[in-house]
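Just the one chain here, the form predicted alone, laid out as structure tokens.
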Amino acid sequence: MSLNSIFQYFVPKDKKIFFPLFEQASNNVVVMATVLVETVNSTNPATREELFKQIDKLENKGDEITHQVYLELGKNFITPFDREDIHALASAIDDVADYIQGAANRMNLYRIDDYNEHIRKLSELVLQCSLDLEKAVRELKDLKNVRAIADSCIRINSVENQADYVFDRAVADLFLYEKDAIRLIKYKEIYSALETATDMCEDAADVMESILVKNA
């Protein structure tokens, strides 16, 4: 094999191969968050059970997309931006999916029967963050609309701050009003997983802001 042939092997046939994968991953997170909101607003246990299964399947799909990004990183010598940023963004989006699934799993395994206002509000904030994450990711492929990416990142940071406040209020209410120690622990873990999902969205936003600084 000639040196040129070897070099061509490492050059991606589509230099933008990573962008569709990022878009698939961020869209998958939006679908997961949408199903989560539907779950916490459902009063039918059988319906919730089916929705929990959907979230599990979607999380597995997200893992497959993330794995594909890592495979492409391994076989492509030329990338659209820094390799560490590609890895960090894929990981951050995957983390959002992991924590959405983690929160849903806890609700299901702990047999939560009261989806209170704090759970519903935190779930809505996860969805808001996810929608802005997807918007920003879709603009990455040409980096021409820097303002749109930056605005989405700012909104993600704002929503994450709201989630911090809701989480703190939710935990305070638990310690003030919940007399059952086991129930307190269950709800605190659910609140924490939901709030951490917004943290992971903020991590993804931070990676995109780093990409802007380096490439815009």
The other form holds:
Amino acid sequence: MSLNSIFQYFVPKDKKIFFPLFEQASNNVVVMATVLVETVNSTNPATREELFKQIDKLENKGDEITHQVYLELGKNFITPFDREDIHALASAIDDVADYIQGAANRMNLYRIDDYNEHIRKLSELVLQCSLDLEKAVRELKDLKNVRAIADSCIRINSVENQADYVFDRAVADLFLYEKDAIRLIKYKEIYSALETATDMCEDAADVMESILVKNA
Amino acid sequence: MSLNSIFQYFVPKDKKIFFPLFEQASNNVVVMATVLVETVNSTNPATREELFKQIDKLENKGDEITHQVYLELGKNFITPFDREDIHALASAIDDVADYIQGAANRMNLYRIDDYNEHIRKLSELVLQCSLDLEKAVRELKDLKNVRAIADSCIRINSVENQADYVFDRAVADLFLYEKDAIRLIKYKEIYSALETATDMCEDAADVMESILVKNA
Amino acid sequence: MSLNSIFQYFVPKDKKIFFPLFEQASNNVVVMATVLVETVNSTNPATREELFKQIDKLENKGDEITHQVYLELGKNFITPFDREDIHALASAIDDVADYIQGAANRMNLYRIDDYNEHIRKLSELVLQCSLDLEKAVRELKDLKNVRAIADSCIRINSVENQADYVFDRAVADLFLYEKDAIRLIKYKEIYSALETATDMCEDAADVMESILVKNA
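To complete the pair, please output the form predicted together with another copy of the chain; the form predicted alone was given just before.
Let us now look at the entire complex, which starts with that chain.
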């Protein structure tokens, strides 16, 4: 067995470990965002209560996947990208999950009753960029389809810009029409958590763009 | 042609691409900060309206420059510094622009009428550290004047500290004298965006300091 | 003298410079957190006034240590870890100090009188993770006891999760029982600064985990 074939034998095994974990993590984010959209469109408080619990469980599941990426980083010498990038991508995807759960958690803790169009629109945008996040992560596996990854990252950036715009309008509306300062704070916080979830998607896209830059 | 001269032939071309872009980006931030100072010192709502639009346009221009840095990073194999540092510096300068526009946007959306001394002072400090940011970026080109870059970074840190102090006083004032909670929130948000713009300048200075550390 | 012994002669001198600085910085954070806990448990306004001043002085001392790390980074060619990691760890420890001082500063500026159980509990958690931060930093010196560093990092993560939970409960309480919007904002800001101090500890733990990943 030549040194080369020994290498080919060992390398793929190590490298292959990370991609399924990234796919699980980004798929978990998509499921969370889907449940979030369902929650904010539900008119039944009991159903929402149930969905909030699901989001909490999914966030825990995400934490476990992230932790496993870190564990594998500790065990594996050969990685498909720089160790730092694997760490950064795993923690960026984890941040998206954290903010989705954070937004849901606030809706629940603040006992929000009026799921208005801004909340529904922002949740929709979180789902949209989660889907593109998952798409880009899937393509990362072979780096063959660099164009597809770059396109997903561009779409994530564009959705994040839309979320900024919706957030600004939503907050301007609050300051124009909401006379109850405490209600204003509650809604502003929820809008902000949702908007930050799209920011975190953009951070993950930035990590992937920098992986492309270094490896393409 | 020796290998060395071939190298000299190719390297500078690639390397030279980034500096004009960084200079454009930091100069754009200086223009934005200058317009901001003009805005907060204007007493004419129509003039302010016009200046807010200018800031928005400049922010778009900044986005395009940042995007071009990323594109060049993808195309160029040889870079003057680590690819990560180029990415980090471009995105740090972009963040300064984002927060200047964010502050202006809030002033506009919240229909602020009283441009008080805190807002004027914080805007002045944003301009001050933008000027030092531009100065440092210009010197980055040849890394000959390491002292000048380090001095600008130190001044940025000192201005950021002043901005922290002004922010704290401004917020303490709000809590002492402002009885309208919603007005309090509006002003606090604007102070905070202005103060964060100086934080982002400090982040850019940190990136430059770490470039010095690695390359000097 | 062999090349090897020349190396052994020079390397340790350079490398040894950073560890005492990191230990000083993390010990300073522990002292700050200890004074913070003392402050929030004191019932005497004059004593608190005095303790706030101590925290400010300690924060300045921390700034000087951080600055010295950066200076040494500029002077020393050989570092025990990647230069970036040394920079990142120093600035992460500095961030913990900043947020402890930030929280204390707000308590002081907002003239808080009721140091409730949430404030006391969160301050306690800040102290707890500061202690683990110091423990991990001490072990970093020889990287022999990788298990001990990893365990401290895991405990920091767990304390940060507890702080999240306490923060959420505290904010939910505010929204349920606090009818004065301005008081609500003040308390929310203080809870948030305390919780962010534990986030910054987690960031420092992340840097140490990534140092382990790269060097173990």
